[in-house]
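Just one chain is shown here, as structure tokens, and it is the form predicted alone.
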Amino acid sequence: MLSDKRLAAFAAAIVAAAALTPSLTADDSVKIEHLGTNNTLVRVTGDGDILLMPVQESIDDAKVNVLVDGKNERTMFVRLAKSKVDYKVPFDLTPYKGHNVVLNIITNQSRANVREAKDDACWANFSVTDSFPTENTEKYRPAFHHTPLYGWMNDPNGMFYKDGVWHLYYQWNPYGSKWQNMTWGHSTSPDLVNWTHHPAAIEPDGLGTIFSGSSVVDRNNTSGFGKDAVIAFYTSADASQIQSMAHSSDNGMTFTKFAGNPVITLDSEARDPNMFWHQESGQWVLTLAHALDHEMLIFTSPDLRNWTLQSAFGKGLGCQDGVWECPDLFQLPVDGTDKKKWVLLCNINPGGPFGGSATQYFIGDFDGKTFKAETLADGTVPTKWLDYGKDHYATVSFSDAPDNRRTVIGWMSNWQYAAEVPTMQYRSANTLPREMGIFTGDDGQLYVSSAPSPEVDALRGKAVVNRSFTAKASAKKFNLPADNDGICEIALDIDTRTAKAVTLTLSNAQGEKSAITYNAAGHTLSMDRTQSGIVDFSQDFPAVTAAPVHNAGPISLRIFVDRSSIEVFEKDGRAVMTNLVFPTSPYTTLSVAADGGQAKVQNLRIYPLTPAAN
């Protein structure tokens, strides 16, 4: 396992490695032995710490068995380059110093003979090195959102807060920028915006790869692993999906897998265990996504080891499309009252309001065993969405957050095109951290709000614009901060008065634009990214998304613009939209225009945002 300092050095070669021109033969640090058209041995002969493996994303996965002194230490799947090298990925050799390391590689590429197989680009580009740089060289890597140092990332999972530190784990492929080899990556932060990367926390084993789950701090040692031990539950995914446990005595930096795994087994597909301590009943509660049955299963336990199935929720309710995944169940106060309600998050794919993946939720009551959703007057359970953009999924909360906060974070992408977005060194980022609440809408229904966490304010520099004005059909234009690629927060209040709508347009010199419109008559907030920049990598990417606004009258907006994303929050998170954008050059201008009349824009502020240390 790499130390944090070694991880930084280990992370140090992707930029240089990705730029290497394929050589005709492998260097002296490896020896290539072709056994047939689809089977090759790569013997490690060099003394470096890292084996660099060349990747071509358009190629099928090769099966790579890592043999250490003749024994199979692990199996991974890598898209080894056939005709060109897109980039290289590292394999850590430090645990095997002094041992013989051989990669037994089985490819799926079609070849007529061994001579043809020898021509694959990968064989000339394996090498052993001591460094692996991860400096940001990609124009679209976010400045103030969490991303992996390299490789593919999807669901956040296992998050908890302890001793002043936020721990974020995530679904990670260390060996390529497309989904595969699911592992728990790990980052920590003192403030939710500046992140330190750590070695992988939980890696695949004989039960399968490591899918999503959750972590808790066992303050009373109910599990027997020690007071304040961190207990993680995750899905082991191979031929079946089963639930496993691991424990940590060093605040989640390393985990030991439970010898009795798996802990929960079913005869049907289920995943993403999420657990918490239920004070009223004095027991642990775990929700589990019964994915294909479109329901959430609820288990209880006194000790985190022995679990009893108590109930199921969801069949026939809410959006029933796709699969149900990544549940989270928690209690929140209702704004302006002395009441509390329970919220059940249910992430689904596909079936989102604008296609692909999204997060729906239910509000109701929970007695320690059963969740019951609130209904409308006609007895139906309404479908409600946490975020009305296309790029907000797998939303789950940090356990043990301070001051009774319910802080969540999501995956900022969509399964429709996540593997095709125009990045390569890494793929995917997390959303901004958000604080959850419950409010009463104008229609009398309860809704969940999702507002930027207060720590985000620390990113602000001095406002470069601070104006109030009357918006008319002829747009007023303002420059975005030029010294950091237009990365900024835009905040303003809008009173539409006689106008039917007010549109805020972010644009660049190439004519690319993203338009955010508040429609007063329809009480909707929309975003059009059909001309936002690069949109042709997927037919599902060009889109107009719209969110209902649950209050009449003037509105307040906060808009966060990063290199490849726009997050829009209305009125303390009562309406939220998260969308990716890929302008060919940064947006430089904000235009504000009213349609059908005049509107009053007050307190327009544009703050440059200082890139975080991610």
Given for the second form:
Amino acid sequence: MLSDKRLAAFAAAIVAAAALTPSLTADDSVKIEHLGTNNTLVRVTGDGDILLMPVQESIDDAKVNVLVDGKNERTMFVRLAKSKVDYKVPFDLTPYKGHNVVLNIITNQSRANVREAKDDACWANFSVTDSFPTENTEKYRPAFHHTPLYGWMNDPNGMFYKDGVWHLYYQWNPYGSKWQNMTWGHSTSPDLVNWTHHPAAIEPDGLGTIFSGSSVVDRNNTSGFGKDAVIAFYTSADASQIQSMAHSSDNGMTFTKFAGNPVITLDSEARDPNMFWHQESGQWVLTLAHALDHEMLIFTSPDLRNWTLQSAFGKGLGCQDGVWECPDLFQLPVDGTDKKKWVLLCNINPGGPFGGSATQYFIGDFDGKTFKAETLADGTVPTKWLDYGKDHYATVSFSDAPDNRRTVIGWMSNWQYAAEVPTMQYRSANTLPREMGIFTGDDGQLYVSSAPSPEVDALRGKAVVNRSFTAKASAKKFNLPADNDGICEIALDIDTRTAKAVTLTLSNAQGEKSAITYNAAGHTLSMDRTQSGIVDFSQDFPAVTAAPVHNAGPISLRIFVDRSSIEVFEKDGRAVMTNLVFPTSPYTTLSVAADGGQAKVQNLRIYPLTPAAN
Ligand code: FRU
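Starting from the form predicted alone, produce the coordinates for the form predicted in complex with beta-D-fructofuranose.
Below: every chain and molecule of the assembly, starting with the one above.
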């Protein structure tokens, strides 16, 4: 007979042995060892370049420490599959060739014992391979908008133009299609519409994950990192949000982090540093979102290394409902005058005109230290929005764009439901690139316009429709280009004449539709996506959005339809609306109808847009 003590020790030894028995794997390229209820080792034993990690989206993140020869190389958070595998994400093993790689995984599931942990779906689905398929497997992946190859994306950030190349960085999770592990993903383009994907540019480190920021080309080597070095500033986000710097001497392909990071610290939440060279005062200026204080801080520096806080803008002004994020400050000419004004973009979440996240802006003056917004006659500062759709956020501009252009890109989603939209291999696209301008509205105030960048025109194929006609109550119907899934640009001029409104409806055989209406009396452009297709993944998704139109008389519209988005631009971007839509099959038909009278529709053109190689 064993004594109770020896019996207990024996039982413990059996449990330990069971725990250490490797569980079944798909092949022998990994070896799994369960150490405890919530702790498992995955040993890489195969030779391939990529470790595939199985993900289940509804599961909590597991903490994954990557040990290389026993040293913790990095920590990532991955929703490792418990009951089913939704998709797999790749971990690049090539930097560790010839070394011993082990994942030390701490799962976050509540389990009774080690035996239960062994049942998790992920263990049998880890494997080492030589390739990770990145071809598009999703029907909603846009054809001519930038998307990440795989994984989650939010804000575009750190964008610059140099030597004929547009560099776009973005908030990226390489290890899943929900927000996590913030890293700067990187794509480049010669023309803002055809994008090439590159390896991650800036990855998390001991100071935190890599939140949004900006990049500049240091033409005069003010920072000492070399003439024409690309300097990036970003927020290192962990327990605190602090501002860090990285420099690149290969045109932004790879970055070296500054040894003296962090460069700017505050004892309150602050993020998304955005820099530019201020010619008049001969110094660098950096705006920083003082998120919870609902204001933007303005710093200056001679050398990008030493920063002085000069002022704060925004407390109590504009929309104060959400956190303030992703600032951008730049000067623009005022259309039709010889004046220039400064624009401060101020992304906020929530508090947008139709709920959730949106981009507000202020127009005013900047003297190198302080931004002052223009006021109305009664002394108040008006709230203005750059885009009146639900899916336009974190918009910031490229630095150093050619020909004095102020080119911006926004994130085409909304924090309300971005993680729930019906895609999986990737999540989120960016908006079309847009050119900023300032115009005078019919109320005498200045507004920012946002027009499609001229490069977008090159996507047009031969028009499949080219018609002028009278729009009446019974709709005139036109086919969208069927051979490329209805992906198109619709351009037209509308003179409402006796009609109260003109509605353009995109629809499919399932009866799903998105309706864009110009209301003549109200001077509004609206879009109804309540019956646009799949809308039930979030109660915040079905919506009617509306934009004021600052324009008496006939209007011109350009409508860009991609697989899961509609962008509407009125007259050179004086009214803009960006909305996602998820029709179960592509829209096939455009119907044009007038309400309460007859309207003249001129030059209706439907151009198929040739999908870019995204
Ligand atoms: C805006 C934002 C930024 C932050 C980033 C994190 O969408 O919240 O303020 O830097 O996303 O991914």
